[in-house]
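Given as C-alpha cells, the chain that follows is alone and in the form predicted alone.
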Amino acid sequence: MLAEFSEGLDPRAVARVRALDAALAVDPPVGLTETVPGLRSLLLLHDPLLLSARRLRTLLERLETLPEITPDAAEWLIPVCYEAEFAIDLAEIAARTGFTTAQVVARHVAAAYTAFAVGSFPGLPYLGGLDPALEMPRRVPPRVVVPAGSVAIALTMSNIYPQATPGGWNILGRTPVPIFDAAWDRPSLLSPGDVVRHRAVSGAEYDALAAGFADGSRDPRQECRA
C-alpha cells in the first residue's frame, strides 16, 4: 500500500511521511513487514493474511487524525573538498550561474540541508535546502560512472554518491566520508529528516581524513556528528 501526501516535492509532505512512519514504529500492527519512506510517500509492505488492506487503510486514516510524532533527527557536518581534482562541474556551474567558483562553493557550504529521503542507490541522500541560485538541470546524458563520495547538485537538491554509480547530477566536490557501510548496524550514515551541513577542506585534509576512515582510526558516525 502506498500512502501519498503530495503530487510534487513539498517539505511539508516529507515531514508527514516521517511522522506517519514514526507513528507506525511505535506500535506496529501484526502483519506490517516493512515501511519505505520516500520523498512524498510511504510504502507499506504487509502480509494480507495477517493484515488486510482495509484494516491497514483504516489504521492509516486514524493515525492521520492524531497529533504528529516528530522523530529525532541527527545533525551532521560533512567535509567536502571542492578543489579542481574533485569539482568536475564547478567551473561550468559558475559560468551558468554567473558566480565565481568561490562564490558557488560559499553558497553550497552556507546552506543547511534536510535529508528528504535516502535510497535509489543504497545510502544515497536526497538533500533539500539548496540555495535557489544554484539550481541546475540534470546532465544529459548522465555519466556512466560518478566516483563514490561525489557531492553534487541538481534541480532543488544536493546529494552525496555513496558508491561509484551512474548519475546525472552536477559534481561540485567530493567527501572522504563513507556514508554507507553494510557492516554497520545502521548501514546508512544519514536517515530521512537528518540535517546536513558541509565544511570545505583542502586536498591535504581530504587525504588525511580518507586515510583515517579507510584504516578504521576514524569513525564517521562519531567524527561527523554536529
The other form holds:
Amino acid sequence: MLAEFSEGLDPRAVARVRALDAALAVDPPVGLTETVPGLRSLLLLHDPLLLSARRLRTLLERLETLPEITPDAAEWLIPVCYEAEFAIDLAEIAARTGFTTAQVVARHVAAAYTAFAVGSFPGLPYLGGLDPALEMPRRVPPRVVVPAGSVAIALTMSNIYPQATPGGWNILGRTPVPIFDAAWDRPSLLSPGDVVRHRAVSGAEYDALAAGFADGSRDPRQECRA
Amino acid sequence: MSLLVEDPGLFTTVQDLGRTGHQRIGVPPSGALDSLALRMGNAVLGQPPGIAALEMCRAGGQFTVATETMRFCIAGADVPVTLDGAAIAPWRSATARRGQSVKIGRIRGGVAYLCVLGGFALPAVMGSLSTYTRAGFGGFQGRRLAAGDALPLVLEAAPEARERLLPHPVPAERARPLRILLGPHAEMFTDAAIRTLLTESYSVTNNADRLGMRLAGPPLAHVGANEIVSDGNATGCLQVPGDGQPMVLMPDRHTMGGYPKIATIITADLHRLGQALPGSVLRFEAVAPEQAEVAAWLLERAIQTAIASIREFP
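Would you mind giving the form predicted in complex with the partner chain, to go alongside the form predicted alone above?
Full complex below, order starting with the chain above.
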C-alpha cells in the first residue's frame, strides 16, 4: 500500500511522510513488514495473511488525526573535494547557471541538506535543500559509470553515490567518506530525515582522509558527526 | 566440511527468504525468486522454510561433496539430477557421501534449488544469507558461484534417517493469468491501456534477471507524464517507462523508482514469476485486495497440505 502526500517534490510532503513513518514505528501493527519513505509517499509492505488492506487503511486514517511526531535526526558534516579531477561536470554546471565554478562550489557548500529519502541503490541519499539557482535536469543519456563517492546535483536535490553505478546526475565533486558498508550495524551512514552539510577539502586532504577510511584508522560514523 | 563447485552453471547464488527492513536505506529484499520451491525443498528435508539454498537459474551445475555425508533435495522447476551418475528425482531427499558428485542439468523453467540439510555456514548480512550481487554482499562473498568455490556446510554428517519425499508438489498453475492489484499509479494510464493490460499477452524478453523482467507487448499509454517523483517499489510491481513496455520488478530491484506503476502482482502469485523465462507469455487478471488476501490464504493452505503429505521411503 502506498500512502501518497503530494504529486510534486514538496518538503511539506516529505515531513508528513516522516511523521507517518515515525507514528507507525511507535506501535507497528502485526503484519506490517516494513515501510519505505519515498520522496512524496510512504510505501507500506504488509503480509496479507496477517494484516488486511482494509485494516491497514483504517489504521492509517486513525493516525492521520494524531499530533505529528518529529523524529530525531542526526547531523553530518561530509567533506567534498571539488577539484577538477573529481568535478567532472562542474564547468558545464557553471556555464549552465551563469556562475563561475567557484561560485557554484560556494553555493553548494553553503546549503544545509535534508535526506528526503535513501534508496534506489544501497545508501544513496536524496538530499533536498539545493540552492534553487543550481537546479538543473538530469543528464541524457545517463553515464554508464559514475565513480563511487561522486557528489552530484539534479532537479532540486544533491546526492552522494555510495558505489560506482550508472547515473544521470551532474557531478561537481567527490567525497572520500564511505557512506555505505554492509558490515556496519547500521549499514547506511545516512537515514531518511538526517541533516547533511558539506565542507570543501583540498586534493591533499581528500587523499589523507581516503587513506584513513581505507585502513580503518578513521571511522566516518564518528568522524563525520556534526 | 564443504560442497565444492565443479561447474557453477549459468547464474547460481545462495538465497534464503530475503532480508527485511532495510529498503529504507536502499537495500532490496533479494531472496529466492521462487520462494515456494525453497520452502518446500526445506520441508522435504524437515527443516525451517528459510534455510538458505543454492538458487540455479536456467542451468544447474556440478558439485562434489567434501564432507562425511550431505543430505539434499532438489526443488523448483523440473530438472535432471544425478548422484554419481544415478538419476535422482526432485522433491525427495537423497544422501551423498564424501567424493560423490551431484550433477544438475538444464532447468525446464526459471529456477531450481539445491537445498541441503543444515544449510551453509555463511555469515548473515542484515539478517539474511541472500546474495545481492549488484552491491556485492550476502551469500558466498556477495557474488554468484564460480568453479573452485568451496561452500562451507553446517553439518559434517547428516543424521541417520530414512529419506523423505513430497508426493504431490503444490500445483504450478502455469496456465492461469497472474493476478494483479491495479495501482498504485493506475490513474496515470489511459482506460485503453488498462483494458490492454487485462486482455492482451506480454512476453518475457531476454532482458530478464533477478532485478527485473522487461516485457514486450502492446504498449501501455500514459495519460500525461511518464515519470513520477520517486517512491518505494514493491516486488512484483509493473512499472511502465515512456516506451509503454512494462517491466516487472524482481527481488534485487531498485528500492525506489521514478516510473509510474500500473499494477502490482499479488503476493500469492509472486513465486510463479520466478519460473518465467525469456519467451514465457504472461497474462494478467485484476483482483480486489480482499481476493488477494483469500488467494494468499488458499496458497498457504495448499502449502500446509503438501507439507503434511511428505512421507518417508522406501
